[in-house]
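Consider the single chain below, provided in structure tokens and representing the form predicted alone.
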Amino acid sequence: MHRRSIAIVTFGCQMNDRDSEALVGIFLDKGYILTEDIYQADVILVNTCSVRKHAEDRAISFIGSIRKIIEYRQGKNNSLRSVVGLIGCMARSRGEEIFKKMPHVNLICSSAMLYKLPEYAEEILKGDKDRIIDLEDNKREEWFYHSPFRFDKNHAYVVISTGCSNYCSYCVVPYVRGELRLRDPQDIIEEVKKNISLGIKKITLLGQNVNDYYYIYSDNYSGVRILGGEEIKDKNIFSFVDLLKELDKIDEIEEIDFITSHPKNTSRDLFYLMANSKKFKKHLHLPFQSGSDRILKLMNRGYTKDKYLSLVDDFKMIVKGTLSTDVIVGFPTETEDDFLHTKDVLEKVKFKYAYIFKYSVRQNTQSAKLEDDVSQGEKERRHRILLELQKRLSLSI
């Protein structure tokens, strides 16, 4: 009996890596086998990212190349059906457009509805439907994370929230992944314990902004919640720091880290916890994006340059660890003076590493309404200056 096979190609961030991993696990539970040979795969899924134009362009190019694979398979067996699925962020941002431009794609599914993919794939493979598109934005079913399959046998990603409600003006995430949705802390803790049972003792928690994790129990909450065998009382609230404290109690965990933190709600309480536990990596990824207060306000970031630098001082004093960051150059109306403020932050903080990007317009975002008035040549010049600066700083650390 022929066992159907699945191949998955992932573009973008660690969140997509975890989504792909969980998705493969569900297909394996349905009897599929995982293959790296996409010429042999019955189901080819491309998990996409829309945060940067470059990521979208790479995904589009790859999806276009799959057409030759489908023609190859049909040339060997004209009755052989295949599923080519575009999933993740680009499903929401491009939708029907993909069907029109790439007729070999027959399945499009948003990030929130990935758990439906095995069902949709079967419908297409059996010939019940030729094409399926599902762009719903619902809360993800918890069982999506239950499969024991892991790509990495030594390290695990654990999602604590999906989506984002910060609406930074340049960011497409709220539009392609939806509003912020938090997983129940007990479910997160159980997934961590599942990883430990698999021999995985290094954990990275994932969220668009982990500090937005602020779980509020329902109105019928009794005032006592059992977590990790202990009672948590008062207020019906469970914060990100509360979650970390519970994980810190699990003896078998060797290392915990998390991405990403937003400067506007990163706390000293978090720093003290990181400093006082041997389990937390003494490193923090803290994007500042721009050193210009004017540009930060246009970006809707919720802090100033001075507030960011004060937060960095607190981290270095309390945790005594290293920092990394994200930076955008060439945001609409960015002047040379704005750029020099950004350069100044890099020089003052001395990040261990930095991801430096040239601004690109993202559909539906607030900044898309602004004129993209910094020339490509100027974006490249500023990008090059910061890359060279960061290279020198990284070597000095």
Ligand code: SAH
Contents of the next structure:
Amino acid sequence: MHRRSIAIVTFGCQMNDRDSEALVGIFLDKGYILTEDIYQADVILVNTCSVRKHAEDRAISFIGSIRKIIEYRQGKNNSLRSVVGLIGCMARSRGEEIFKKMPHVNLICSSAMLYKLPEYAEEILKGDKDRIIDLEDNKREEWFYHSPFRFDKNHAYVVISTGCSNYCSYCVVPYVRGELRLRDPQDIIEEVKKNISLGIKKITLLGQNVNDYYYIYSDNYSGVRILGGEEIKDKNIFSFVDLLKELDKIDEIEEIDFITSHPKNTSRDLFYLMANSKKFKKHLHLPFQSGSDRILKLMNRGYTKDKYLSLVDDFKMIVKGTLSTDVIVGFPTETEDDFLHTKDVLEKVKFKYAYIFKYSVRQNTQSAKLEDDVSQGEKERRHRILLELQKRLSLSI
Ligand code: SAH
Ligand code: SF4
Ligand code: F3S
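Form predicted in complex with the ligand structure, per the form predicted alone context:
In what comes next, the whole complex appears, and the chain from above leads the way.
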């Protein structure tokens, strides 16, 4: 009997890596086999990223090239049906357009609805439906995360929240992934324990801004939540730091880390916990994006250069660890002076590594209303200067 096969190609961040893995898990549970041979696969899924134009262009060109595969399969045997799915972040930003322009793409599905994919694939393969598009934004079904399949046998990504409600002005994530949604701490802990039973001892927690994590309990749990840099004490709130403390109690875990932390609500509590338990990796990814207070305000980031540098000082003093970051050059209206402030932060902090991006206009975002007035040549010049600087700085760490 022909066993159905699935191939998956992933673009974008660790969130997408984990989503692809969880998807493979639920397809395997339905009896599929995983293949790298997209010429043979019954279901080809392309998990996409919208964060910059370049990321979208790469996925579109890849998905365009799949057309030949479909023609090859259909030429070989007319009865061979396949599923070609564009899934993930681009579904909500470009899905409708791609559905119209690329008839060989017969499935489009938003990140929130990925758990429905085996059902949709079945409908298409059986011939019940020719094409399906689902762009819903809902809380995911919890069972999506619980298939035991992992690509890496030593390390697991564990999602603690999906979406984001920070609305940094340049960022498309809240639109393509939806508002911040939180998993129940008990479910997260259960997933971690399941990984431990598979022999995995290293865990990376994933959230767009892990410090936004909270859970409201009706009992008298005493927790602290940091919102916009302000401490909010509420006896019923279980915070990100509380979640880490719970995980810290699990003896079998050897290493815990988490991405990404937002400077506006990263707390000193977190640093003390990182310093006091040997389970925590002594490294923090703390994107600062720009060193100019004026640009940070336009970006809606909620901190200043000085606040960022003082947070870094505390991290270095308390955790004594290394840092990495993300930077955007060429945000609308960015002057040479603004840029020099960004350069100054790189020089002062000395990150172990830094991801440096050229600003890219994203539809629907607040900054899309501003003129993209830094020329491509200037963006490239600033990008090159920071890359070279960071290369030198990394060598000294
Ligand atoms: N949630 C994380 C990461 C978001 S996306 C955070 O808040 O840090 C990863 C990185 O892509 C961002 O940190 C930012 O540096 C970059 N990025 C996001 N939107 C961008 C845009 N429109 N143009 C250029 N870079 C962008
Ligand atoms: Fe985007 Fe800002 Fe949310 Fe990060 S915190 S995902 S940059 S809106
Ligand atoms: Fe890209 Fe979506 Fe991640 S836009 S960076 S794959 S959350």
